[in-house]
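One chain comes next, on its own, written as structure tokens: the form predicted on its own.
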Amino acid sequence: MIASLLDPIAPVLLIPLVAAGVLMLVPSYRLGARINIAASLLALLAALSLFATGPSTGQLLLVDELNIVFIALNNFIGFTTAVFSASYIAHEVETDRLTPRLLRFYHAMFQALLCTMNLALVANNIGLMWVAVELATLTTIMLVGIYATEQALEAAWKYFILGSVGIALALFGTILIYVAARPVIGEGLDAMAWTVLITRAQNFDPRLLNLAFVFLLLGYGTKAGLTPVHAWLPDAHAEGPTPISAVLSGLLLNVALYAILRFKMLVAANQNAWAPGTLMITMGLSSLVFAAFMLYRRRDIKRLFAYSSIEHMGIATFAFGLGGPLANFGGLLHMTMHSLTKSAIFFAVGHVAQAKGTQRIAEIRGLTVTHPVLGWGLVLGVVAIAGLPPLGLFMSEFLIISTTFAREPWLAVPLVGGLLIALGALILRLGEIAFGEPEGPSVPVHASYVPLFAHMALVLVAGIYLPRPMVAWFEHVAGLLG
């Protein structure tokens, strides 16, 4: 345990659980926002050291090709929400929807939220990365009641309700493979670590393997928002902090995700094993095509990009299902600009939904006119959301589109399917928001652009080019996910 914190990955899991500890005691937000934005930029600095020290293999912790640029991107979505509540947080303040205290406890659970994230992205133990999910999943029930209305307390015991019958799933999953395990390595921590795991996975009992994954896929299914156990996402989108939301799309459910791809390479080491594609390309499809139809019967725009991000989630466990080189790049690919996406649509609506007064799509209207900065923002996430070119979601869909046509024509007709549904969707929405006559009152707000910003030139040069360094690390894990 102690060579563990030794360890060069532990910057990135002490630096934000310090944080947490610090920021229970400050009492003015002010400095508690710089303090958070402080916090999450040495993390994200610690994260980025990790590609100078390289891979790094310890009893417990773990950085290898498949979870280095995750972390990466954990901590870098983590800081420039970090920037954005601190314009956000400061209007709630105003308008006293938030008191001291709460916002002690507020900026405390941020970062203990990005530590238990880059925990269970650094675990080298699958039962540590559960402890570090559940974690997770505990410290947003909190963030998401944090108001403490009627509608935001439903919501957090929804996603507490929800949220513990698939932790209690991925837990049945553990332990599975723990059993599968200990008859060919032995007892001990060494049947539980991921680099043990993944050698001797070819010895394990198939059918504990194949029993382990339909419980992990459905309990981290759960986390990542996938239809049928997707029902405790929009409430939480809808009733929480807008920066938790941005963390919830950014990120969170890419870790429920990193832990099912996991396992995936896990089971699909053992030969005489199920290959897991097909249940994940049917809980993939299922995601998306209901997605798409709910985004037409949104009327809170918050839920409308909840809804977003159970698609999205769905077009990438549907590319990993289906496997290949080409698929997995897509999928990779698709993980990481919907993060940065979403993550931008999110600042916006935060900043929207302030100006506005409401989250109601019907009360928003004309927002290119009465807040042309914010309202040009949003035009421009949701055409990359929808993925329209020349922006990287785009060439992701692309990339799954065109594998699937060239492997699988069949499954072809409801992926492109649902990716049209979606479309039409968030274009009527996004006339209606943006473009329409100006109604209603509209508040002015200290608005943060350069996360929205910063994200979406990101995306927009990555639909362009994409550097040589990522298209190798892209391949090269594409090609250990099998």
Contents of the next structure:
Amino acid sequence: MIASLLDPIAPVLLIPLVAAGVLMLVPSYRLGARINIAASLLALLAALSLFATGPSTGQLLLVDELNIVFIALNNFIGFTTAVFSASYIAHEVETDRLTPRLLRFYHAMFQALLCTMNLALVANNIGLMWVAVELATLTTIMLVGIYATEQALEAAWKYFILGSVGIALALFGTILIYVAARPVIGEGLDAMAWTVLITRAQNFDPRLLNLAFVFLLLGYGTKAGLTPVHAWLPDAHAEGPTPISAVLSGLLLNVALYAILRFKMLVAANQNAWAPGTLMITMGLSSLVFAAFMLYRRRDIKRLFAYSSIEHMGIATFAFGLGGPLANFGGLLHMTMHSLTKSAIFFAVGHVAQAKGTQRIAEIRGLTVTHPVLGWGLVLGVVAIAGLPPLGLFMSEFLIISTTFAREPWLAVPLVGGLLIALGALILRLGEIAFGEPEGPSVPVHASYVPLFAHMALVLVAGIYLPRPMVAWFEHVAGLLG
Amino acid sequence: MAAPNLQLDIAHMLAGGLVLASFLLLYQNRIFALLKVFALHSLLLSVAVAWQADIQGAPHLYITAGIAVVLKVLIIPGALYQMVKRLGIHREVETVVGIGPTMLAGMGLVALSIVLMLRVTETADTLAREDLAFALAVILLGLLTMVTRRNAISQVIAFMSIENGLILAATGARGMPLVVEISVAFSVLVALIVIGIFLFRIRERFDTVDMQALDRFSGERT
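Could the form predicted in complex with its partner chain be given as well, to go with the form predicted on its own?
First the chain shown before, then all remaining chains and molecules of the complex.
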């Protein structure tokens, strides 16, 4: 027990856990917001220190090349979202949408969510990972419903029903993996540990692995918002507090996709099993094309960007399904860039909705005139998310498209088509929101622009120049993914 | 200690009983009856889990069985019973599809899961094999129940029956670690959701059941 407390991985779990407990007891929401920021910063530092200590493998916890960057990303966006959240909730309290008592709960749940997501990422055990994803679902359900309006409760309910069906399917898949592993590895924890499973996977029963992967893809795919099991995602994004939308889009979807990736590696390690890629390509492309069309009909600004998240998760899933070093590289870069960009967009959208007092796109006009900094921040974010150069998502999409053309030209047709359709929708909406005559009431907001522009600066830099060590890391992991 | 064959037969009988109870849930259109059948479902599960604990020599599974009895046979059905009575929605629960087609679909799903699992798990041991087939049947029937209901309480019950199927699968996989932890995580989820229904009384989900009750009820809220 003492040894596990000294484990270098432990702080990324313990800091948010302790913070969640403390925040439950802090009555002042201002102090709570500060503790929230401080704890997230500490967790970020702990996550960064993992780069120094390097890979380590325990019986339950694991840090390797694949998850280390997700852990860093998770805690970085957790920290910036905590900063954003502090200015966001101050406005919510002023307008009486949230009470200090609810905010105590909100802050505690925020840290609990970070803790469970970190646990899902560092788990070296498919069962533990499942428990972590389940608990993350639970905390987000409660956060989505926190406004307790009829729409928020309906969204939380829908999320609960679909999310729990998803995690139920994922658990069945997890059990099937164990059943496949047991005859080869024997009973006990080893038969559920990633590090052991991956080395012995070639001896598993391929049919069991196939079946397990179908359940796992559908199950964790629900959490990743892949079509046709995405229906919870837009409502949950639209009705919950905006910091939670940012964390959902930027982090939780990534965690789910990370789980799928791990299982994909496992199935790919068995030569007799189906190639898992085909299923992922199908789900990825259908998510992309479906979401691209849905973007045109959105009337709610948060729903608009929620559908855009489905689209981008589709692109990343497609890339990993295609496989190969280049496509995997593109997929990993895409996940990272999407997380940064989409959370930045939600930071902007949160303040926009507060400034305008509405989320209806039709009532938001001329933002760059009334709120120049916020408006242009949003413009920058939308330009990035639409995949225009020179920002980071252009680079990852370019990589994915070019490798698709080289290997499976036919698949490039729906891929490029979907991207262009989505681009059209986003530019159309952006024109309405950002430019033109300002309309309707608008109040000044005390926004914190630092998180927004910090994310956008990173995305811009990544689009122009990726540092050598990062490229080397991405290439290395892309090779591991097969 | 019974003979190995008898042990397996009893295990299979209990798992099969769970599938039958799932069928009962599928066509039950009165909410009190639904609650009672669910209590039976959970009772069967806990007996099945306790039996597995005995024949596998895995005492930690008794904890899982105990949790199932306390929480899902007694507390949750009891709490929901009280709530249904207070809300006055104990009349018929509407279903989206008729009973006939639903039952046929249910039989199809059971056939599917048995064919699928038995074909896929030839290498696994007999106990896990048939348990997994029954468990998948319970899960699929639970999903079917969920999509044919509109009422929040019936949906929660359907979800808990899915959960029962999963716990059956997890205990059938001999020596699987973390089963207790998983069942605890599930119970926390369900318990909080039930509390959530209590606190917020997700209203629009009740409106298709009894509009008058809803109106009275919303009068109380304000």
